[in-house]
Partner chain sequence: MTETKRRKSFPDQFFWLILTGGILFLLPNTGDLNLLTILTLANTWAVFAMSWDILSGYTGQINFGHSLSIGLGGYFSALSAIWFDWPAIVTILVGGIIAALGYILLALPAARLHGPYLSLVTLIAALAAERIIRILKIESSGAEGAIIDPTKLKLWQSPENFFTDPYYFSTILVLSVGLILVIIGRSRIGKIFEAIRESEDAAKAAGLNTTKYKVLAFAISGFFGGLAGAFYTYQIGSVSPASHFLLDISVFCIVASVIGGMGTIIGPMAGGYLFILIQEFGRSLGSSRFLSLFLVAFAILYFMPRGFLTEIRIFIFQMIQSRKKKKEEPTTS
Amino acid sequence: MDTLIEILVFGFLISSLYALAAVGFTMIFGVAGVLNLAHGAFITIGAYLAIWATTTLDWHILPATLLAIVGGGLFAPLVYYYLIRPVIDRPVTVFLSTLLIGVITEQVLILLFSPNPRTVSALIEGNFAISNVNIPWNRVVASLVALVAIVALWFFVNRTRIGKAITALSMERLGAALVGINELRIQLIVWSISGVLAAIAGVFLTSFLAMSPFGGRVPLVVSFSIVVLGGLGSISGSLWAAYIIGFAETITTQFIPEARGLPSLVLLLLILIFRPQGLFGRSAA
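Structure of the chain above on its own, please, the form predicted on its own.
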């Protein structure tokens, strides 16, 4: 019974963070048509901004998290504006550019911080117990923040003018331009949202798993697997896929701790072979 409780609770908690990271990834693909391999870099940038603020500036974790969110929200659109937008009509160049951005980010972080994993303090310390299973409050807060952010994003996309412009651009670029939608403005907003969501996920992942300059690789692979499993461009599909992969990973690590990243790769391979359109197919939202 304790094992079942642990799988259910921790599977739900980690899946919420995976969903948060994956939604930003799928938004960029849905609107810009870019498989953004720099998404892992957005996660590590957020994590290391919080690490730098708490260790070098001696900030409390809360303002450090706000700094990470602002940094992620600025870094991602700058990447798009200066590095992706000039080559957006060359898919191979875009793909390689995002890969190189991720690698360069890793190397810069190694020079600045060393390759050793680091961590940040929890937003809320302490644990509570369900049966004999101790659950950190920090993980609960992380999942709640992730869910609130995802719900807020859903309302933003479906209930605001900018959100409807995002949906229109993801469906038909030429039609959006004909009705006066400013594509550059919408793209910058989408990339900024993706950077913010990635930064939040990065800070929380760092608080209980630690983060190295290479730490964005696993969340990137997981995000990619979630987006493919849920259907490229489908936000709702990504949410379902995040929980499928999160629970699969939790069950696996319960019995084989070293195989933490394996379930997402296996599921990715299977979905590419048997259902390449994903569980929900491609969708704007």
Contents of the next structure:
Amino acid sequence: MDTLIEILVFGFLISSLYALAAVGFTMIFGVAGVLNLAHGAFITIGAYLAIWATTTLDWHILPATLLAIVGGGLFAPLVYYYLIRPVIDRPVTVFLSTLLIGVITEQVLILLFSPNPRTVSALIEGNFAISNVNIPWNRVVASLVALVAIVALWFFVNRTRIGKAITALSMERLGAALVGINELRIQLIVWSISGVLAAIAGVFLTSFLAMSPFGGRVPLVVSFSIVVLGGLGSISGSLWAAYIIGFAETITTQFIPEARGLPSLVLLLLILIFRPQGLFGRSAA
Amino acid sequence: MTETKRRKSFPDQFFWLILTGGILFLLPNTGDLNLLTILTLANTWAVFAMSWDILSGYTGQINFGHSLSIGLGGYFSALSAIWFDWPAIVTILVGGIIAALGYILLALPAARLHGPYLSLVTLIAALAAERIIRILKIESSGAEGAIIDPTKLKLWQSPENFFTDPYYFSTILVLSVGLILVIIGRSRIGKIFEAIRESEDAAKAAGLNTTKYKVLAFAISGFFGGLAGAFYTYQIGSVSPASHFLLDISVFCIVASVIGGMGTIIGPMAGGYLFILIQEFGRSLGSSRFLSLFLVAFAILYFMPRGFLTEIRIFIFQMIQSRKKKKEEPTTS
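Counterpart to the form predicted on its own, namely the form predicted together with its partner chain:
Starting with the chain above, the whole complex follows.
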């Protein structure tokens, strides 16, 4: 019984965070057509901004999180505008340059902060118990923030003018240009949203586990899995897929700890081979 | 007309290979054992990059998990050495063949996918294989699925000199693999690979079975990657997920090829040497040497998309051309 509660609760908590990381990734693919391997870098940059603010500047964790959000929201569109946009018509170059941005960020963070894992204090201290399972409040707050952010994003995309422009751009670039949508502005907004969500995910990951300069790699692979499973470019698909992957991970970690990560990889391989458009996505590529 | 054209396109790639071979065979005379150990490593990793290039540089199917072939080659050569007591050469070939089969198995479904999807499949296949090795722990004597057996995983059973033997072996390996891949690249098959890279639809329209050639490219790439991975096992005397199934090997292949010039075979080789020599001789610089390498790769990707060796080759070619013109000018006017 306790095991079941543990799987249900922790599976749900970690899945929400995975969803947060994956949604930004999928939006960039949908709108810019870029499979962004630098997404791991967006996560670590958010995390390290919070680490820097809490340790060097001695800030409280709340303003540090805000700083991380602002940093992520600025860094991602800058990367797009100065590094990705000039070569957008060379897909292989774009792909390789996002990879290089990822590894360069890792090396810069190693130079600035050393390769050792770092951590930040929890947003809210303390635990509560369901039956015999201890649950930290911090994780509950993190998953609530993640869910609120995703729901807000869903409303933004589906109910506002800018959101509709984002959808239009992801459907048909030329058509969007013809009805007067400013493509650059929408791209910058989308990259900024993606950077913000990644930064939030990064701060929470740092406060539960720890963050090293290579700490963006695992969330990047998880984002891949989620996004491919849910269909590249689909926000609601990512949400469903995040819960499938999150629970699969939690269950394997519970029963076969060495196999951690394997079920999602195998699931993903099967999906890519037999149903490349994902479970919920529209057909792409 | 055809006569002059043929003379112009004389393969300078062979000159670069001969140059590399000359340097590599002369260097043992310096007697610097440290240099030779580093060069052995560089030779092996140069083969990693070259075998990546015949698939990704030539056909444009960007492989994100080339460590899969290196790991398969490494593991199956070690296992066949331990189980059957076969000589090193045979087990290295076995490693290459198993890696080629693995890549064919991967390519059969993956060849239908395009662009980022194909890259994702290769990445995931490599990550999944690494996990499986960690769980199975076949013949594992170390932690996390490592096979450590310095007595059986030795190139020659009674080495005269520990350092020079693997060195010559790796030198011959890098030169012969380089030669074979350059020949394949210049052959009809290589031209078809390039046609697929430029436009798969056009290649199909010209009546080519592009799936067949993509699978072939995977097989060739896997075979040579497996060969190098198997040799790498002998070189370090062990094989483990942390040494062979490393994401950094896949990243290395990409960075080395981008620096040297994708789709030229000798470019990735040169990039591979540059990468390993800077990595090993720049140890005092700490991690900033990787940062500078990645920044250089980034700049080359943007400003020199053909790679530095290709630019040098074009420069030399143009110099020769302009000299010829100057000689011809007085007679014609």
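Between two forms, the rigid core is the largest collection of C-alphas that superpose within 1.5 Å. Only a predicted model underlies this, so the values are computations on that prediction, with no experimental measurement involved. Numbering follows the first chain given and starts at 1.
Once both forms are fitted on their core, the CA shift for Arg217 between these two forms remains under 2 Å. Remark: with the core as the superposition reference, the CA shift of Ser264 between these two forms reaches 2 Å or more. Once the core is aligned between these two forms, the alpha carbon position of Phe255 differs by 2.5 Å; this is the C-alpha shift at that site.
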